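A lone chain, given as structure tokens: the form predicted on its own.
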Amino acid sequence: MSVPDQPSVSKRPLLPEFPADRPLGAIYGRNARAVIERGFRVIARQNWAILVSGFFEPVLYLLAMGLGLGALVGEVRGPGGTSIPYTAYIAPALLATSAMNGAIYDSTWNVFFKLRFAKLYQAMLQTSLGPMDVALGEIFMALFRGFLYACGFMGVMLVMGLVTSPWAILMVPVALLIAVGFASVGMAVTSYLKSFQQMDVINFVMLPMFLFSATLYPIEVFPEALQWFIKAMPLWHGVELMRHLAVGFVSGATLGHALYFVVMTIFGVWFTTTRLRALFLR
């Protein structure tokens, strides 16, 4: 007796297939919309309370340090050798800490459930979704997070009376740019971390990179060696961004600290979508 012939199955591919006649079509399908649709729904129907929750960390830092601290510091030496209130020098640098932990929120522990339990982006990219797609899509959603923060920040240091300069006003855009530097850069070091052991090296380095970084004191009381280490952290070039906006000390290295941060999304998105490529289409 002849057993008959079972039906070919066509394997799906792992790689779906792009255009190769247009750029970036091996890795794009421009279509990181639907990640941002789904990114949306689930922030309505489980996750506002914990992107609400991550707002007041920093406005609590502001309230204790500036207004409990600052009553016995008096004044610092702010940008440019001008003197200002203590509130008015950490209230910056507290936005730019806040801007960073919505992006590096979104763009490690979420990117770490997302990769290594749900497997939603084996799921995604066997759809017409690619790499870069997924890349992009997450990265805006940590941005959206670094907007909302840097809005209900801003609300804050309105109403206390610490923004007293009309360059002030571009420290939402540059929250944005700071999100979207750590988030680039987060979610693909976050591809490389396989255990929640290894997750906590992401709370090791984030913390002590908050104390050092001239947020609540000046760089200056640092050795010089140790100066210049800070000095390569991304949260030192944010801290001092938003500083000089905030007093309206606008120079070189006011535009030299921002272009710090656009290198490092240039990076961090290509390095992201290396690796997104690198560990589901081989």
The other form holds:
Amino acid sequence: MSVPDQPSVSKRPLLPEFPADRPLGAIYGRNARAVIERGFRVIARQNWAILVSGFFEPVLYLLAMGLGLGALVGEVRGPGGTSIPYTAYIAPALLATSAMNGAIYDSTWNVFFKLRFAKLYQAMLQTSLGPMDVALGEIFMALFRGFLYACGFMGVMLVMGLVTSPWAILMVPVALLIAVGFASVGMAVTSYLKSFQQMDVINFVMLPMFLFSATLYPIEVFPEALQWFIKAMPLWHGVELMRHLAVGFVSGATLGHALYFVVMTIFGVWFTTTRLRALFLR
Amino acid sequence: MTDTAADLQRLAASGRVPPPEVMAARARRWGWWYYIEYWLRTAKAWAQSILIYMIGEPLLYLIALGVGLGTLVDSGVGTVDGVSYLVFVAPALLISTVVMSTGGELTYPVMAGFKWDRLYYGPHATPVTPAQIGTGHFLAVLIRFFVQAAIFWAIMVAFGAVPRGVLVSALVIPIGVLSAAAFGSLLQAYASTLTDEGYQFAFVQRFVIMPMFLFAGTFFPLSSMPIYLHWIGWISPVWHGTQLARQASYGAVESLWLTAVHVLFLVACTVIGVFWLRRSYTRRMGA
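Mind pulling up the form predicted in complex with its partner chain next to the form predicted on its own we just looked at?
Below is the entire complex, every chain and molecule, led by the chain shown above.
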């Protein structure tokens, strides 16, 4: 009696192992790459146009504000007190802002849609994935987007002759650091939001942060109390960090700004994981 | 009990219920108004968050750009167009924010009406026509923009950004609504032709609405850009609205024929847009 040909079966066990003794065994299935793979498939199939077009946003800002407004403003005081053209002043700030925007849109609107409408995460958690796989995978995707934008924007800055220091090469990894900070916290916040109207809250935090964080003009024009408030916000640290690197004015303060984002990221990943766990596992 | 149920009961109890054909004739005549009424009633649910936004946005923009950036500009070139930067930028920000709000009200909600919530199909089951539904939605949104423009204007007055006085400057409110109508009607008509949500709305946001905000003379006079970029202003409802609003708020000097062109352009866009959207709604839902 002949045995019918069996389809080749992979050696990997069909059921995941969740040993209770492995660290994070209950929440991490060691398979975040499955979430990432799905993310890339989606980009390849449908939304690459949205993704790519997002790059134009900061570039249009740079052109409009730099050329048009630069004519009205002239030179301004940059880090270390040197006088720099207005375009060179706002370019690093716009890079920091675009890293924030890319990360926030990916980790809020996208996550919101998947959470409330597509029920994607519910589906993922029916598989061997744990909440931490989902969190890491999604944060990675947001980060990837931030990386693309940062590289593109750096290219534009190079062409426009706005890169004047070798330190500026660090602006790309720093953009990632900013992005990961915002993405990790943004996703946790999104898990609380239930309706489109509540999503306005995100704009409500982002718009003032963009407008006031020394992006378009120095914060010294504001009263000191307001300045302290601005300095507590993450974007200001991102802007300062970028601006220091752009002109090569690197000091202890530069490192301090970077540390802000390291702490923000650690907090954000923990927060997101806890939230997703609460949402899905009860 | 809902308002509608109460209305119906009162109507029934009155013993003066018109015969169905009369009711139908009324709906056929006033359908667009019925839709506005419906929209306003549902808008109550998120009126609070819209209101906070409508107050918060002008405050933020005027402080950040008018006062903050103004400090930098005023110390750079002194005055822009003969006035301080705050006065220069305030009317433009009003027009821009109102026009940009069309991106929220007349894109996804339109698609939701046809596709997701299918809210348009309820009234469509009555004698209300698709064209009336489209017009109703459009006019209802304009009411919202009117409130938004009025709040913005009041905040401009509070900032002392209207040298021509409170009364004349109030003209910026109808100018804002007209600008939003000019762009919004076209946007709504376009949105109503889309059956699948892909990248279109995001593209409109990025390649139409955003450049209009940045390049249409909002933050700096069109003349400070190279001449080959001026066309962006000329075809933007934002620029035409802004130029009119500047005349109303601080008396920007402009030749009469140019003012007439601004008004004509905005009216023409509105008429074309409304005509197009009525046609598109009818085509999509059947007469």
